[in-house]
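Here we start with a single chain on its own, the form predicted alone, put down as structure tokens.
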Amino acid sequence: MSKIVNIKNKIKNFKKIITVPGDKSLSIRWVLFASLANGTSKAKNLLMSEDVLAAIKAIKKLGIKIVIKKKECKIFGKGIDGYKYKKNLTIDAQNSGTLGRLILGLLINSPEPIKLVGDKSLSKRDFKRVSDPLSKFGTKFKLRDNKFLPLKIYGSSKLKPIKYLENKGSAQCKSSIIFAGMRTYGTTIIKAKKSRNHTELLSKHLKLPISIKSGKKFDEIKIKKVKKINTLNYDIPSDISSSAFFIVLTVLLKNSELIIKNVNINPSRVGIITILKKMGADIIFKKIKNYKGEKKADIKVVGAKNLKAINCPPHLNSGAIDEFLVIFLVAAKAKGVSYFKNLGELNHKESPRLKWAEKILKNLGVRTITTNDSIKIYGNPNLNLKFNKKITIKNYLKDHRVFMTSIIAALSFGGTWNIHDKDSINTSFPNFLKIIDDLKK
């Protein structure tokens, strides 16, 4: 039976200080790179989120020991050729695109096949992205209708290094030609439009053999086979993409203040800041510090008084793909029409999240013009439901960012709302209602 929320009051002002939960893009890299490292890593403030841990177990079949403790998870790593390659494997990357995209890099020179599976989700999302460039590689795939999962990984012990143009701005997809380079004689070169840059950092820190040039759209990378990686102990900054949902819903509340405490602002990941910012928002880091080649800060929010429309330039979508759903709630409170475009990469998420938007926007009463990468919001600074508004949402393929961003909305706007599959925050953020409850005391 689906669990339901509802949400009948709007949310009160409020002042606080909060912490959310560490950042699942470097948890994932963080437990995968400690498997390969020679000896023994801890991590403090691992998400213990779905996705995290279906990368635990992922590395525990390839016979890698785990330790978890409330505070601390040491991972046991055997050096970069020392994963076990079990007959018949089968890894479960369940909701996480990045476990099942990035692992598959880290098995192309696997003896034996490995079958790697997703959730209903996953299992809709386009894999021959990954498979395509990696096939260049040598490994041999077998995809269901050439794309999706469930495929089967067929490794190689003949490897040769690859020239490749990764021209979506996805992270995923480069971090994991990223780890198959690790895997190979000779230098891997990638011409990768600008993505978040986690797997180049990490790497960097671990003094890898790994060059980046930076230009202005795309970033060449030159990746050489790695001999050995040291352990790596990380006190893992707290997650952006989570910290967005309390950014927003602060913005949206007029005499409103939070401060969010130690979160990675990576340059990459900081897109949200920007455009809200050129929106009116008011936003500041404090206590920046550098910590093993991220960015980590404090951010204060204050509730704003006047929000202004944006015609958001492309080259900020990359900064904020996984905050979208929840900006484009600014935009339905700001003063004119917002514009956002090149926004495909949408629809390749957990959910057509595109669709999602022009629903929910539909169901606040806000005008939008969509297409399948665009789309246009007629704000409107005085959007305020009326209590008998019912709003329901559900069937959106268990996506917790659906999910979150109508918790926010219902929160910001009014209405009485049924938010089905409560669920579905598991994947990435647990105790994100818990952090809600404690904003309304």
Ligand code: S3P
Given for the second form:
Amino acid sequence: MSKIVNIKNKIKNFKKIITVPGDKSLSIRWVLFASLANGTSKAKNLLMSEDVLAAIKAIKKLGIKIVIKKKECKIFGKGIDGYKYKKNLTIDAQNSGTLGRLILGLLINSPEPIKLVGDKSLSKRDFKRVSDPLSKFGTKFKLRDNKFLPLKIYGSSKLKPIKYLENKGSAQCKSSIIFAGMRTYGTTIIKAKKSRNHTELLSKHLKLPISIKSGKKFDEIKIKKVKKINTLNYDIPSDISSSAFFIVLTVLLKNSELIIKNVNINPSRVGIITILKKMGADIIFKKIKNYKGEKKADIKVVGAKNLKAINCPPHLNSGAIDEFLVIFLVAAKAKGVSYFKNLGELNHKESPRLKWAEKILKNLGVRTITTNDSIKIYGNPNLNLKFNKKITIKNYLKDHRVFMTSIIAALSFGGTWNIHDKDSINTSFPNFLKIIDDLKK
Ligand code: S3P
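Now that you have shown the form predicted alone, what about the form predicted together with the ligand?
Next comes the full complex, this chain leading.
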């Protein structure tokens, strides 16, 4: 099968109901919490993607049994101290920053050194941002060039609690420290810039000794040593970050309508909805429900008639951090100049995404002014590429979100596209192209 996807035609209007796979952040967190529980935890709708399978492989290496069936995944936890640390253990986080960073928090008391490796993309990403605070607990690290994978973690049995200021708005850093705090006597205190709060909500749901004081820009989290974690049966709601591609496709298609079923709408994740609504999109949540500390709903989107530019308030950034590439496609078609700032973190993702945004928009003939941490997009409401405009997207470190954004751009704006590395979607959204095909029927 070809690894290049060729698109020559825009998509026609649709009126559909779809379901996207389980949330990636929740799936990885469920695997990690369940691996520490006393007994058998079950998950339904666990995301079956490479990132989550890497998490499953990681805990298997730590001696935890897992059974995956079509509809259900079972993890046989052996308690908070149930990991088996073999000599010369290597854990491969593959493409997953979330797995790589979160699991380090759980390994800080390992009696054996453990090597952490990742793929080409993950090996370019900053791990010092977690090894620095984790070292303060008493753990030691050796990183390649003091910053990158492969790294070695040398756990300690004499951990001390820490005070930590997380000011990047990184949920991965915050969660890694929460996990480390769960292993440490005393109270670990984290002041964290707002970011997705699934780890905190799951900890609360599991009645772990955590307290959260929610401020406007920062939260204060206190976590004490955890003695026992109860089993966690979880029906994972669908991923809003995966939904985002279809939300944008619908917004860009005047006479279309889409319902996406049962999506996690945690307030720390719905930045895309707030941003697109400000730009004139018509999106509503239906059948809102609370679920084990999280919120879920069906999302209804209709094609927008008039899109307007946005000067995007930076406080919305962390809630939309994985969605900016597709959000920029909406800005490309909006009337006026959109401005997105304080987005340096985008260049720390699976690929340098601000740079890729600039490249994709340039291919579309859309003017941008891009800096290291901001982008101005000169929108064109009549954006429409000629059939003979050829665009090739390749060498993007197989960043799944670059691939999917390119597909949405091709289907929305026309032109003839060759989009390489189709396999990139396997990290987060293996049936993405199947859903696109369903929308075409
Ligand atoms: C994630 C946090 C975010 C996000 C990533 C998933 C998580 O990364 O980009 O896709 O599950 O905690 P940062 O914490 O680096 O912002």
